[in-house]
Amino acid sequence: MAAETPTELELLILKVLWEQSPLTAAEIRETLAQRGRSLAHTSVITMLQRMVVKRQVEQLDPVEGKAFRFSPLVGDKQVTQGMLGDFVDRVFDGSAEAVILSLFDVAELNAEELSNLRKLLNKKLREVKP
C-alpha cells in the first residue's frame, strides 16, 4: 500500500525526521515545541501509530530498554512532487503553464530568481526537442 498524502500535522512531523532520524516521540514532541508547535505527549504518540499504519514512518524497536524511535518511510521529494502534483491538478486543472502564470502574479520574484526560472525552462526545451 501507498503512503497517503500527509495532513499538516503529519509534514511537520516528516519534516523533523528528515532532518534527523531515528528520533523517539518525545524527541519529536520536543523539537516540534521549539519550532512554535506544542502538543500532548500522547498527541504525538496517537500521530506516530497513524502514520506507521499509513507507512509514512517505521517504528524501530527500543535501543537499551529505551523509547521506541521513528524514522520515515517516505522522502521529502516524493512527498512534495505527490503533494504538488495533487494541488495542480485540483486547483489548475493538471496546466503547469497556469501554475507558473499565477506564481508570476503572486509571488515578488527578483531578477536573480527570474534568470534562475529562465535557467530552467530552457534546459526543459532541450530536454523535449526531438
The other form holds:
Protein chains: 2
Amino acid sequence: MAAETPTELELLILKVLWEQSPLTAAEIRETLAQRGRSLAHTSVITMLQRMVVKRQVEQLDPVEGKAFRFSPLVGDKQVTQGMLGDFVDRVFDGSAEAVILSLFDVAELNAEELSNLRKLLNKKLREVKP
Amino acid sequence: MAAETPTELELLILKVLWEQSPLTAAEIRETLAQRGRSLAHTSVITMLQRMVVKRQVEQLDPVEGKAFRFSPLVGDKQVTQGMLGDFVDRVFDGSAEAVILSLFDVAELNAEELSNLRKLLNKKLREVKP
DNA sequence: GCCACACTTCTACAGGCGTAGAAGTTAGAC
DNA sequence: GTCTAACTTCTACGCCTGTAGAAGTGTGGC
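Switch over from the form predicted on its own to the form predicted together with a further copy of the same chain, please.
Let us now look at the entire complex, which starts with that chain.
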C-alpha cells in the first residue's frame, strides 16, 4: 500500500520536489508562486503536513535555522505511471491503444517525435514477436 | 463554454448514456449496478439532476408512464479528448510524447496493436513531412 | 538575558462530490 | 373516484480538497 494518487495541488508540490529536494516550505511556496500558484505560507504547510500523513513526503529535521525541509517519498515515474494507469482505466476502459489513437488526433507531434516513436515501436515489436 | 470535465460518477453515467439513450433513471441505475456500482435510486436521480444543471445531459419528457428519460448533451470523443488533454497538461506537462512513452512501458500492447499503431504513425509521418 | 521575527501548530471554513432518506406527486388499476 | 405503487423533489450530511488566520514556539541578534 503506497503511492495514492495525489490531488492536483499535491502533484504540483511533488513536481517541485522531484526537481529539487529537500526544500523548505518557504522555498516550495516560492517555486509554486513562480509557476502561477500563489498560496499563503500556512496553506503550503498544511498541504505538506497532510502529505506527510499520506506518506507522500517526509519531513526532515532542520540542518540550520528552524525550518523543516521536505523530500518526496514517492517517485516521479511511480506516481505518473500510476496516475496514467488509473486514467486509462477510468476514461478509456483500460485501452492504451485507444489513448494513443486519441493522442494522435489531438496532439500536434512533430516529425522528430514521430520518428522517435516509430523507432521505439519497432523495438517493442521485435520484443513481442519471436 | 461547455463540456466541463465530468467527475468520476458523472463519467460512469455518461458512458451508460453514450451506449444507449435516452434512458430512465431506473435503467441507468440498473446498468450501473451491473457494472458494480450499486446506488440508491435517489442517488442516481440526484446526480442526473446535477448533470442537467451542468448541461451534461438533458431531461426528456416521458413518452408513456411517468419516468423522465435522459440523454447526453456532450459527446464521447469531445469529453474523453478534453479529459485527456487536461491530464496530459497536468501530469505530463503537456507532452503527448511522454505519455506515449510511458504507455509503452506500462501497457502490454500485443503485436497486432503495435503494428496498427505503426501503420498510423507512418501515415502521420507522411502528413507531417513534405 | 531578552526580543523580534520566522516558522510551526491548531483550527476553521467553504465548495464539490457521493450518498441517500422523507415527503410529496401522479399515473394507472379497478 | 379512489388507492397504491412508482417516480420525483427536497433536504441533508460526511468526507475531501484547497485555503488561510490566530495562536504558540524557538533561534539568533545583540
